[in-house]
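Coming up is one lone chain in structure tokens, specifically the form predicted alone.
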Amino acid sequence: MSPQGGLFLRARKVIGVHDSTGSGWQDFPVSIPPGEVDRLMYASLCCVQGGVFEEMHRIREHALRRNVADGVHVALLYQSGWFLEWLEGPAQGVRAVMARVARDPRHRSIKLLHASRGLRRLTEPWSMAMAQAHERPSEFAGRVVALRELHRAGEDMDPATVWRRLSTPMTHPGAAEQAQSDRFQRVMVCSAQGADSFELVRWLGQLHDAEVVHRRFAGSRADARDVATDYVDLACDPVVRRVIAMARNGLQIGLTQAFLPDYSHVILLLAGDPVRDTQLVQRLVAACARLSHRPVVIGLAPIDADHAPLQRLAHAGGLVYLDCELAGSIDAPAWWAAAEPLLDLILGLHTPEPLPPA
């Protein structure tokens, strides 16, 4: 191998089948009912005075005791004064929960956005998320009466695409192209330690004067703690590029997962500890475990790691591994440097140099 502007790359790909003895991590989540289900999503005007997170802990404290009972998953995000709720279930507890909302005074105006049978994305009972959003109630509640307008025209999308469309500002860059998978590539980056992944999305956001949207989200564990997660959204003609920055602990959760498919790929951001770094490929592993279509690993670190086990375990949960070595300073522009011609690939946009011989 050569130094290719401070950069040492290999790119192997390591294609696997699923290992079901999974990947030893024990405080994932492992039960999903199997079989189709009701999916439902409405949106409806809050009406919580006071702190909304803090009152989505409660409704979560109150959900987890009847919803599960009820065979019911559920996904709640905040934005610009609304609520946005998605479930799975069985009819008759999707029904059950329903009837709940209907009468509970912190909704009102309720709007059914979605509604169908398939399976089940949300991998846990609960799941919630506020996104910080420079938009009026007035503007959201546009986009819900749109969405309503397309449901009851018998328009088809699934239930992540009307999540999608519905907490994208209209606005937003790229928000047009989101529904098109050849047109908006999304990119998760989570590291091993620290906090590289962030300070790697603020320093896009930076660089492409581009807004970084930050997030919040929250799982069924009441003793876990809520996990941060940033976005920006470049243009990279001829595609829009969302790159989210996802705290470590965030993979655990199910709104998390439901959105896994949706990636072409994963950054880890190595240390170079091997038990930081196994850690965090085995959250990843366990959180890929059921999906039909996986993202693709890229793994970057110092040019000292060792990247063999950790292929090993890509490998024994079906992912495609690629690794990259970075010599000297590692910094956001280094981790970028290496990621993007990587990034670029799927899409026919870079050309790689071939590799010398070993």
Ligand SMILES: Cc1cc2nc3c(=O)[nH]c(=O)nc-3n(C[C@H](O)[C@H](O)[C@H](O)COP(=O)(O)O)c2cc1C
Given for the second form:
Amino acid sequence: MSPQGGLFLRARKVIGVHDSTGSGWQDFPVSIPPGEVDRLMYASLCCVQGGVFEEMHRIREHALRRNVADGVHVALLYQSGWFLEWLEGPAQGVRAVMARVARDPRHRSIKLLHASRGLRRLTEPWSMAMAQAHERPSEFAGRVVALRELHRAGEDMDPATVWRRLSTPMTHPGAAEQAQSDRFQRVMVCSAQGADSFELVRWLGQLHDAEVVHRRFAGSRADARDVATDYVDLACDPVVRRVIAMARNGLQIGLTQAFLPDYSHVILLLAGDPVRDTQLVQRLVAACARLSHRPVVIGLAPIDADHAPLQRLAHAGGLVYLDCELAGSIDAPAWWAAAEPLLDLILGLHTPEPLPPA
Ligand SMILES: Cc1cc2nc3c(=O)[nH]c(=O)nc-3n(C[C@H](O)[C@H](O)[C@H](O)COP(=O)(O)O)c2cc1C
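Could the form predicted in complex with the ligand be given as well, to go with the form predicted alone?
So here's everything in the complex, that chain up top.
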């Protein structure tokens, strides 16, 4: 867990966190009315024959028009033959959406899993996700019923927890721990160019002989391409560490932003190209703009890269930015050797080595 040969790692300093939400970059309109809203979640058995994600795109087309008029933000998941929908908005709007949805023959057996009032987490009118899972619909149904019983007994978890509980198959190594934030560390990896973040997660999966789980996401913009995201869960005593590769476009999706407060770190695989690297930091700053808890940023870059402007951008957006320089080969082992000690640090697993004199 210490920096390896050929690698020069320097985590310089932690920059203070501010509440500023400024960012020069905005790829989609954002206006979230403040205050509490109704939050509701249900699961339903999917009756769609054929391409479910294509059908979800059709639902999005309609829902976007209607939900925006109702002030309702929605996230829809398809997994193991089931839909899970998370709605947030004014009571009247949420009721109107549910009245429409209840009549829809594309699903049946609707089970209410959560109802509360609270702050919005979904920043976009629409997000959707499809997760690859080996679980059978009957196994998923068992988890739906268990959550409904908890809800009926008045043991409501927050909507993000319900979503996580259902979207992680129980056969998965991290499933039991993920509801306990002190036993589960989430780390996002995003690259400034290419698919380096996916390469890192694939390599970690191979190294640890752990399954890489694939998911697809889409947000409100019909003209934007779907976004892929892969994750791997690593046993990292005493925690499970989930490392999630996120495509750059994924940062603007409401679901990603809804879960960003749960991430301890975002690792940026920088290219050493000021334009690309700046764009990536701007995207992250915009994605974190409304969060009260923000992940720590680890900027990994070739040794000749200039971290200073990136650090300033991150700082202005209220983000802690740790700069790491890579000397020698720039590949998955080198990225991980640089990032892992910093991830361990927060868990108290690693004692930093003294910095070489400047
Ligand atoms: C799983 C699922 C989720 C849906 N979510 C929404 C939604 O959030 N908003 C919406 O307007 N329609 C949603 N729909 C579509 C509605 O059920 C319905 O078909 C659509 O609103 C048309 O209703 P209308 O004929 O009354 O306009 C969803 C459908 C399914 C199967």
